[in-house]
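Only one chain comes next, encoded as structure tokens, the form predicted on its own.
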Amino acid sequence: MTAPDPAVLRERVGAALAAFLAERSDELAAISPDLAPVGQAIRDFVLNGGKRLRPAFAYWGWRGAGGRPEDDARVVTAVAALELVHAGALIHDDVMDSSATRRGEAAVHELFAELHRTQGLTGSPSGYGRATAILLGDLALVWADEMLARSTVPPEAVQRARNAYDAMRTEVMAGQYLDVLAQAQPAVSAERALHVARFKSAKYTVERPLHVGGLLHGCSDALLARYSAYGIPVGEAFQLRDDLLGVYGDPSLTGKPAGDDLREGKKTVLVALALEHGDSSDVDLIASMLGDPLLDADSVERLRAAIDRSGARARVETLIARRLEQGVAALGTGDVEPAAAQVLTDLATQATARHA
């Protein structure tokens, strides 16, 4: 089994998305020329950036189940639909978090708030931006279903994959609600924060895409179980790495201002561990400053230092290493095609790397 270069797979997924979104944008323009900014915004958001992790895990779930390279053109189009699910979730997430940027560019709600200002529209620019972003996120989710259904994968294969695809969408929305709830609660344990992360990100980033890909080929229940044994810990490690990057990451790599998660007051596993293990003065400092949208660079550094002193950063690194090891070990015997197992090992390492 020859493994395509990951960059080549990303390009193929991007090309499939570009072709599909061009057709959908034309449909919007036929409804009204006023919809041109909507189609353009979704195309820019989806096509300009992103690691394409979910399509990659789905593709290798298909190959790991025995999918043949000569059949993969139609499968690439099918798994590319997962990127539209991700786009819808991110657009909505930025509205819920009031995030100003995404991937180094203005978040969609900020983009349309600025459009409101430049066009001299009446009413609230921020309200217009939020309302439009909610609609664009919904539209991306609708188009994800359409792209999956319109792929040239046999209908019976798509139907097999629908259970995992539908479960993925339900789980990520449930996880998003649990996250919203956690932000409204006075305290969240590390165990609770990890449970939220599992459903908000881990399962929908790795486990369910693997299931979708495997079921597109018609894999066994035993292989689905192995994909879960790999996917859940690797997905959790991915989210834990993302939590660290949200506090310590380089803005040139993350596309967001340094310490943005601290300004947003995200109650991640990292923050929960800092509050559980920090001394009283550091706990008081974290509790008083976390969630202040006006935190300056010095305040961000003070919070980072307090988190470091608690040992939370080191504990999260240990959790990442253990979960990565656990997930990769689950690929070790029999059910997964060997070349696919190697690629999945590499994907897990890349997705959880310190610079990811």
Contents of the next structure:
2 protein chains.
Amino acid sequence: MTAPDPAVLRERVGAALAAFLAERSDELAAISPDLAPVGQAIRDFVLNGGKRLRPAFAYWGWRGAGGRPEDDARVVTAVAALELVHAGALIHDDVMDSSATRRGEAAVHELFAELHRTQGLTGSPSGYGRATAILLGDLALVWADEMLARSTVPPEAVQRARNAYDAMRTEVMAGQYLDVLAQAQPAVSAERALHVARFKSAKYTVERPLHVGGLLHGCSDALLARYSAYGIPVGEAFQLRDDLLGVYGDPSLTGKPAGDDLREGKKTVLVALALEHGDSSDVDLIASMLGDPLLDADSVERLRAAIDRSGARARVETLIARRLEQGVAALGTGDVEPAAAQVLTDLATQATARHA
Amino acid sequence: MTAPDPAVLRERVGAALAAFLAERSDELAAISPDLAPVGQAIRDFVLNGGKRLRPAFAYWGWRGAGGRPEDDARVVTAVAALELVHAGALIHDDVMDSSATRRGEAAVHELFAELHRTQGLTGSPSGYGRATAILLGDLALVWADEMLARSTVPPEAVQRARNAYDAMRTEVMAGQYLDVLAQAQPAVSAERALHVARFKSAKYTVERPLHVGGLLHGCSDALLARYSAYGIPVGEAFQLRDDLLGVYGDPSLTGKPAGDDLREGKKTVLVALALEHGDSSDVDLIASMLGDPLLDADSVERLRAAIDRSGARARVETLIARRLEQGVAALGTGDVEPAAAQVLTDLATQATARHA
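Can you give me the structure for the form predicted in complex with a further copy of the same chain, which would complement the form predicted on its own we have just seen?
Full complex below, order starting with the chain above.
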């Protein structure tokens, strides 16, 4: 058989989201015309970007459990709900970090701060932006739920899938909390940074979506364990690649200014390894510059070089390669339906590649 | 029959919440011991306060549709979930308003800012408090959902009730947005202020919880209409009483400093009526003082007197009395089971009384 085109699934997920969000916008408009910017901003945020990774893993989790492509219409709507959870998490994350941009566009709280200015409202534009973005994130979170529950997947299948869906939501919030805590602590070990990455990324992006898909179809505990054995290492590898891109990535590909993670002072596995293994002058240099929001291009370059010299960059590449190998190997036991196993292998390889 | 004791239902709702939140705290502890303050803060917030109004209306909505007290154990758990929606909304509301206190205690974001200070963390305590409170509010919201879905009420009953539950969540967020917008606008008419109150209070606190309860049992559209005819005016009367208490209430009863609503510049129906009907010198006085966070006791007293002189206070009392009468009259048609109708009459009367 020919390999399925991932763009087709992305488009189908996008279409399901567009249809659902159009209904929600109508619901808001019926309450008040003043809510038009709310519906519009959530639609723009969800429909104009995003790799739809979580719906993809959930979809292939369903296929891997034996779901047949000819029966997949309802499942596409159910798994698309994961993209709304993610939208809510990102909108709130940007408020929490005071990030000005997301995917190269103004963050939602910045959009509403700007609306405050152009409409001549009173009070603080940034306070207004923050308050409204909290509400928009809340709406995306509760709508996710509504989309999952209202998908025409049979209620007992949704009920089964909720075990993974609920765990996923608690885990991502918990992982985010641990991340916020780590950012406020003077030093974080690589082990600790990896633990945060496991919850806020690996389980949230890969393992739990696969479980949601498997449970939507109905599957054995053995398959769930298989999905964990694939999903956790592969998801960690994703995050480790993301950490490398945040420091060494090409801004035209990442959509974020070069060195942004360094200016934000993110306590990633990469940075923790550099601090654990660098020589004392490099460690001093990293400790003194990391988290300085005003780092210029030259300082960013010096930081990058110091991290490189410590061997941390090479160590992270090794961690990625090992996790990718381990995760993909877990698929080769026959529990996962072969076409799905192939797609999951490709997804893992692409998303952890150097130029993702 | 003897009238049921509302304290008994409050305790049963509290016990259901305590059991559910103990499990969630264990789930967090299994992820990391660092999450202990998260579980603790949500438990303290939910278990140490709150009138449990929304669960009470949902419970009596179920009884009013014919639910029998001897079958109510599972329903108590399902309706208790509404208290978690409310906890999430309040935790976020306090971040949005930068309110320092809630129910006489430190707001969640203040608690975590304090934790930041006592644990010697780096960065901004208030930024840390805000970020973590956003996550705690998110957790409360998603846990609400989980509690409703996992109550042992049959899945088809939950699915029916979701129609009202989902509408309730969208409406309260929409109402909150309209309120934030109104606070940032130079002037708001009484009509507009009442529209905001309808969504953020009346439908959210009374009408939709009654619908959730009715639908958990299964009920006719006629009963849902009856609940709306009671719930919207009574819920508006609640909010109008709250507006009066925010200006004229005894701080020892309201748990908020005297005049706090005036310092915050809340654009309530009361204030809108004062601006619409006051004489020009009082209107100038109100417009110049309202929203000044540094108002002293003397200025608060002058503002109160000006609002009183405008006739707004008396007008709001009239609006409350008329809505209470209208709402209670809607119960007297035989659709609502008589014992429930009696309790709903009592609830409406108590919660709109002058010294609530």
